[in-house]
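Only one chain is shown below, in structure tokens, and it's the form predicted on its own.
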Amino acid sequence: MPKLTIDGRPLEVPPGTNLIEAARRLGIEIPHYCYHPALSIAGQCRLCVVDIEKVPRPQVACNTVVAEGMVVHTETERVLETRKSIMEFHLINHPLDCPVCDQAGECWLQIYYMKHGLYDPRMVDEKVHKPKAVPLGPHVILDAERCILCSRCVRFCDEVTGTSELGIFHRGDRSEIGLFPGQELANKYSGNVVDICPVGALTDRDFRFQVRVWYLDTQKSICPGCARGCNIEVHVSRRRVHHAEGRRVVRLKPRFNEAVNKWWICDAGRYGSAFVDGDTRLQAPARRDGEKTLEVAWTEMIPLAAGRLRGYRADEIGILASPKLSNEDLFLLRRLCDALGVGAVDYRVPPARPGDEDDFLIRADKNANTRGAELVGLGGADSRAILAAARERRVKCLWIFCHDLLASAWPEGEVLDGLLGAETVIFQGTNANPTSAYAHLVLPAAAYPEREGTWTNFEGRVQRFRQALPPLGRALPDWEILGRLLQEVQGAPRPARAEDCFRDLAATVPAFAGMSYRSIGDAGQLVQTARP
């Protein structure tokens, strides 16, 4: 492998590595706009210039491949002066309206000006004006005046999605990003152009002017939208509750994971968090008394639910678990089923229509933890048979997790007869739905940004999601609800944390043997059965 020196520090990197990536290995940031590691090299912004010994002129680091014996300097007087000049060039026609720009606080034009610009403006002529606030599609809006023509968005649509909606039109200082005639930026990954835009040219229509980014708190998480398990960041607003129409989860951003989703997420996952703060959230335990629904405290609900479960024979209880539950939830549910002797348990409820998928990220299975449910060993029965048994009054207590059975592929009449046939219907989930309306007991669960846990994606990679918010109302994490019920039914001590549940899971289920939250880390860990 080539050996080189950057700013006096020796380094050895694989052949073909460019200087930006080589410097990153040393923790040295070479400023750039047009370069992105997932896209082809454009070399347009010229900001990434460096000095290389024995080379007479500064070279762009993005398009310069390392060579044996190369000596690179990233902070020479000539390099710094060149960067300052290039920053001035980029800002000639750029509107200096940072206070009202939606990108303020995370704009690389703003950041690099403060680090590498700091010149006295010499521009006295009228700036070139271009179209502003132009909708490009359902999720993205363009302010062409703020565009620095880095071409990242164009290359993304050409090279990643292959849809080629965008291009650069006209010439000189009149050049601007735009849509090809008859096109709309509506591919399944369109929101990623907002992420890779280094300035305020492309902004998110859903997030635009909702809350300032410096008021946001960020937490690492996993997208629950399908079995891929894309790594994300959850951005929440807790300090300005009157912003973003009161929403706490205001946006999701992709988080790099080489083995799962790299830099990207699909639009369905990106905009799929509305349920967390939706009007249908279940916020308090409730029981149905005739035609009335009464809110109760957890101290009343847990003994009540446990009493209902203990009041039936094991063969009179049917449980429809969910592959949206975490590994920790499913493990405690399995323990509870063992304590009660219940064998009629399944998690497979067919959706009303097949899920869409592609050959990039999107999976047809829209559940985050189907593989985890398989590995935990929950689901030896047949879910439709459980519903049929409720219809025939053989199952008298039906416990449903998350599912809206009335929106499944099963005939509505079958579902209604099953719900009405059971003496006790328990619903546990985050949001009310037509199925939960038939429940005698409702157990409100915390949504994934409100709790800790792990999911196992379709490849067998166990990944952590972390708590970004307190649960809404009196909702509790599923593992905590199940732990309290297990304590009430069996007298076993309930776990204090999700990590305690996972420790017991790893000690009990062979596929998870040797795992811990520490070993899973930020990148995830393959289960034993999925390891090469």
Contents of the next structure:
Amino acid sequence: MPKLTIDGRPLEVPPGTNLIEAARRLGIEIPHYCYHPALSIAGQCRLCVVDIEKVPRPQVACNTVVAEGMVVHTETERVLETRKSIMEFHLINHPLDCPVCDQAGECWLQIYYMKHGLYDPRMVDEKVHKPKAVPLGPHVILDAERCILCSRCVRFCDEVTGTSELGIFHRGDRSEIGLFPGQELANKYSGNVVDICPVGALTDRDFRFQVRVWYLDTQKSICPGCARGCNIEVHVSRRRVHHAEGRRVVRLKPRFNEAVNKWWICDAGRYGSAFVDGDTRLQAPARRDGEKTLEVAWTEMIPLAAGRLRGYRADEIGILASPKLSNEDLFLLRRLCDALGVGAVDYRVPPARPGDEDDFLIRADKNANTRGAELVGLGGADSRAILAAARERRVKCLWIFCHDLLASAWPEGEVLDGLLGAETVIFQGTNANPTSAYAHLVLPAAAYPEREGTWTNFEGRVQRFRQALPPLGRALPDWEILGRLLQEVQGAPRPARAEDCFRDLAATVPAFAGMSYRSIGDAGQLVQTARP
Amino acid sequence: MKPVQRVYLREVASGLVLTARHFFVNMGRHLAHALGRTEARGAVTIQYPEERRPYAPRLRSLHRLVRREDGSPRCVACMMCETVCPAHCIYIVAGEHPNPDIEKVCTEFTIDLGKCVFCGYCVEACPEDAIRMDTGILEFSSYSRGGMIYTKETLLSLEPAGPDGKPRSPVPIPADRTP
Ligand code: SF4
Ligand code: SF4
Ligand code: SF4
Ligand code: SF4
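Please show me the structure of the same protein in the form predicted together with its partner chain, now that we have looked at it in the form predicted on its own.
In what comes next, the whole complex appears, and the chain from above leads the way.
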């Protein structure tokens, strides 16, 4: 492995590493716009210049691979002067729209100008004007004036999605980003160009003018959209409640995980958070009494629900758990089933249409935790048989988690007969749906940004999602509802935190043996059976 | 309290002495002024509110939103003032401006003057010169908290004070401000 020196500090890196990555290992940040570790090298922005001893002129760090004995300086007077001039070039025709630009606050032009620019502008001519606020597709909007022509977006569409919608047109200072004729930026990963665009040229249409980014709080999370479990950051607006029409979760951003999603997430996941603040959110425990729906307190609801569950024989209860529940929830549900002796438990409900899938990130299974439900060892019954038993009045109490059975692949008549056949239907979930309208007891659950938990992705990687917000209304995390029910049924002390549930899970279920929230960390951890 | 203090007579007398001293000192100054000593000035009574002292040119008075030529607000809803406001009393909702060259505009701009501390930071922070505190209006008390909340329409309707510092707009009376 080549040994080299950067700013007087020696280091050894694998051959082929470029100088930006090598410096990064020492904690030295070489400023750059066009370089992105996932994309090919373009060398467009020229900002990453460094001085290398015995080389007469400054070199771009992104396109220089390390060599034995190389001595690199990133802060010489000449480098600083070059950076400053290059910043001035980048900003020559820049409109300085910051007051109306959604990127302001997380813009690399702003950051690098303050760090490496701070020159007095000498531009006296009229700036070149280009198209502004041009929608490129369903999710992305372009401001060609703000673009610094780093070509990251073009390379993303060429190299990552292979769809090649974008190109750079015209010459010189008239160059601009645009769509090829007849094209639309509508691939399944289009939102990623917003993340990699270092400036405010490409922004999200659904985030446009919603919230200023400095008002956002972030929390590490996992996308609930499919079995891949892409690592994300949830951005929530809590400080100024009148912004973004009162929505709390305003955007999702990918979070780097080498083993799962790298730098990317798909558009379905990225723009799929609306249900968290949707109108259909269930906010209070409710009991249906004939035609009336009465809101009740949890202190009333827990004994009521536990009483119903205890009031039936074990074989008169059928449970349709959900593969959207976390490992902790599913484990507590398993304990509750064991306590009640219920055997008719399943979590599989086939969707009306099979989900789309590709060979990149998107998985056909649109549930975050199917693998977890398998591993926790819940059920073994057949969900359709449970519904049939309800239709035939053999199952009298039907407990449904999250599912909308009326939107499943099962015939509507069959589902309706089952729902109407059961004496007691309990629905537990985050949002109301046509199925929950048939429930006699409604237990409102907290959505994933409102709670802690873990999901197991299709590969068997257990990943943590964390709490960014308090639950809406009086909703409670599923593990908390199940823990309270277990306490009521069994008298066992209930877990105080999701982590306690996970500790019990790890101690009981062999696949999770030896795991803890700490060992899962930010990158996730494979279950025993999936480890190489 | 001592019995002698309970009668208050001594206090009444000392109060009278104080008042009398101010009266005679000021009368002396006015007389001296009338007799040609122009640097001598006695106290005067201003018949507020009909009469007012001139305000300082940098006075921070009731806010107003500056209008463009077409009457729409200059404000582009950049949220600088909302961010800097130490009292968190500015509430802005952003939207699209009908003119695509301007792009962004405030669809709602509300200041809760009941919370405002009149620091003027909002004016300092504004990159568009869209908010000013130059109306010269100082009397906008209210019988209700709601009456202290000024909306975009009210703030846009205000004019800057005249060259004499006198307000040119009447004090806006919100609908719920009933005496
Ligand atoms: S891209 Fe950056 S520098 Fe340009 S207007 Fe937007 S925030 Fe300002
Ligand atoms: S739109 Fe953004 S990512 Fe694309 S070339 Fe311009 S600055 Fe780079
Ligand atoms: S004067 Fe100060 S407290 Fe009042 S609105 Fe402006 S920034 Fe806020
Ligand atoms: S700082 Fe000025 S332009 Fe920005 S929101 Fe406030 S008034 Fe509007």
